[in-house]
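A single chain comes next, written as structure tokens; it is the form predicted alone.
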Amino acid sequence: MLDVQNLSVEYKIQGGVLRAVDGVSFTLKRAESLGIVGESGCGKSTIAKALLQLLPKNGKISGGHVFFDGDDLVGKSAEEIRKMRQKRIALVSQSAMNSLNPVHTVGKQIIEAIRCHSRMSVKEAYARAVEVFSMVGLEEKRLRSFPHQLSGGMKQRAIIAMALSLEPDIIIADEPTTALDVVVQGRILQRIQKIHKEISSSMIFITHDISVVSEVCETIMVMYGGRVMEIADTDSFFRAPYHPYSLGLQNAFPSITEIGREELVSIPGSPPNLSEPQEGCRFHVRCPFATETCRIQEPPLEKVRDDHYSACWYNDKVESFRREAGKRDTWESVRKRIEEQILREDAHEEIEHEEIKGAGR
């Protein structure tokens, strides 16, 4: 259904270029659900916008290909892509519930979206709107409501209904439950799972919450610093992750099955600044197992098991990594190393500042 090859996306910023996505490749089969996870700024939302050419004016696809049913979307005109949106690829974006027009009823907006991409009459489009509202658990009378008359959860479900209205081949859900409380979030995730199975659309689910992916996706792709760190089927990933970043992520979310587990362990440090040139593995600064090779050479995404890929130079040492990654001291050593580096940089800057002041005198 979808074959993304070496996709790179850049943003022009003051003083240079920020490469938000750098050589990302993945595939999406028919009726498959793929979860893309990672920290804020890792490039996951940029991928969604790039697929549909919805990048802001300062953004552009700088390399790679996006094959949709064998047809390369990169290079297609804005009008060609516009005709595909909603009808063949639908997007539910972050805080999409705030995108509803406050002066028109929700039903009118959904009917307009349906008729814009089909030859349905108003009556047929209304019947379809009633149908998709039922799928997301909303009553027909809510079509006559204005956005301010609906709760946050209802508005989000209305947006999901709009995305489903033309039964697209692919649904891209970008953080669709971020602004909702956990109870409403749970209900919407259940609806998404149910609908995904009913209409057999492929789905890309983008989130920073790895536990959400465990519920709704068959395959998981972990991103960091604009690159893919690991791709695996969800069961395999949670049972036996390979990449050190994935091992760190597992320590950072709670488990209700591991009785007596210690308090959560976070990954020290911050993601890389993608406006600066990157060398080696993107994760090496925060990785407790990094070597000089990791600092100077970027590892390729390699097959480690059936349908399981990891971008690490030391995939063969994963058993020892898993044992060590569960210990707090392992990550505390990284914290100390980062703090020492910051102190050295501060001291160096202070010396440079004093030298400049001396030269001025």
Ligand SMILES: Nc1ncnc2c1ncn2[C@@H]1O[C@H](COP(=O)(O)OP(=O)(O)OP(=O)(O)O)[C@@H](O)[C@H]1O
Second form
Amino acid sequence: MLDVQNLSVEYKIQGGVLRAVDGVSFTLKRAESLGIVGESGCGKSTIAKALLQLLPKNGKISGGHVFFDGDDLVGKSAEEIRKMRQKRIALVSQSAMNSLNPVHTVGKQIIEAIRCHSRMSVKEAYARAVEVFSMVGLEEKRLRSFPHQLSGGMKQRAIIAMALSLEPDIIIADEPTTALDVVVQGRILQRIQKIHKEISSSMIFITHDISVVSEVCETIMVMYGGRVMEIADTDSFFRAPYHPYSLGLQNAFPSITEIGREELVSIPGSPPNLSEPQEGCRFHVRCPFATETCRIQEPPLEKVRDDHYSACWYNDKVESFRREAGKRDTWESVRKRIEEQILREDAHEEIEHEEIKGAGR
Ligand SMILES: Nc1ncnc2c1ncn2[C@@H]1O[C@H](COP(=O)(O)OP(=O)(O)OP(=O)(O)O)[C@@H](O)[C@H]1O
Ligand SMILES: [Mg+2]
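Switch from the form predicted alone, shown above, to the form predicted in complex with this ligand and output its structure.
To see the whole picture, the full complex is given below, headed by that same chain.
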């Protein structure tokens, strides 16, 4: 249904461009659910916005195609996209909770949204609103509430109900629960999963918490610095992840079902600055297993099993990587390496500074 090919997105920023998404490809079948994971800033929301042509003024799709039911969305007019958007692709975004209008009841807002995209009478739209409210576990009387009368979790469910009311072909949920407490998050995720099965729409679920994907999605795509590092069938991925970045993420977000696992280990260092040209594998600076090759050449996405691809030069060494990645020392040595590198750069800068001062004298 959705076939994204080589999608690249750039933002114009002061003094240059920032390539937030760089050559990303994936497909989404009808009724399939895809999870996009990765740390903050890796380009997840940018993909969602690009699919819906909701990029801000300084952002543009700089390459690639987005085929939706065979039609390329890239190059379509804003008007054409707007018509299609809510009806066929619905977005539940990171900040959706705040998008409810405080001066109207949620019922009024949802009925208006339904009528805006269909020929339903007010009565029919009301019946539909009741139906989707019950799907997300909200009582009919809540339709008469104003947003401030609802808890955060209820507001988020109302937003999800609004997205569902139009029976979209694709639901894009961009961190739909991050603003909520963990218990409420869990309940909403269960609902989303149930609804997704019931109405058989496809779903793109965006999150930085890898453990959430295992519960909600059939396919997982791991992104880093605007690139796809690994894409796989979720079962295959959680049984046997390949990319060192994925191994690191798994340590940082151990599954809720794996009780008694060792403490969390976050990946030392920070993601690359995407406004600078990238060389080699984007993860090499933070990778415990990186070699000279990784520093110079970018690895292609390579098939490692059926429905499982990983962009690492050393996919064949994954068994030992998995063992090493489970140890705290492995990541500790990365932290030391990064710190030493920073010290060296500082020292280098100081020498240069001295030289400039010397030359000036
Ligand atoms: N409007 C903008 N102008 C310039 N740069 C932007 C803009 N929006 C996002 N970016 C940059 O693009 C990159 C990708 O951002 P994006 O919001 O897509 O990441 P994300 O994976 O959704 O992160 P998060 O988990 O924090 O939501 C980041 O480096 C970000 O700073
Ligand atoms: Mg985001």
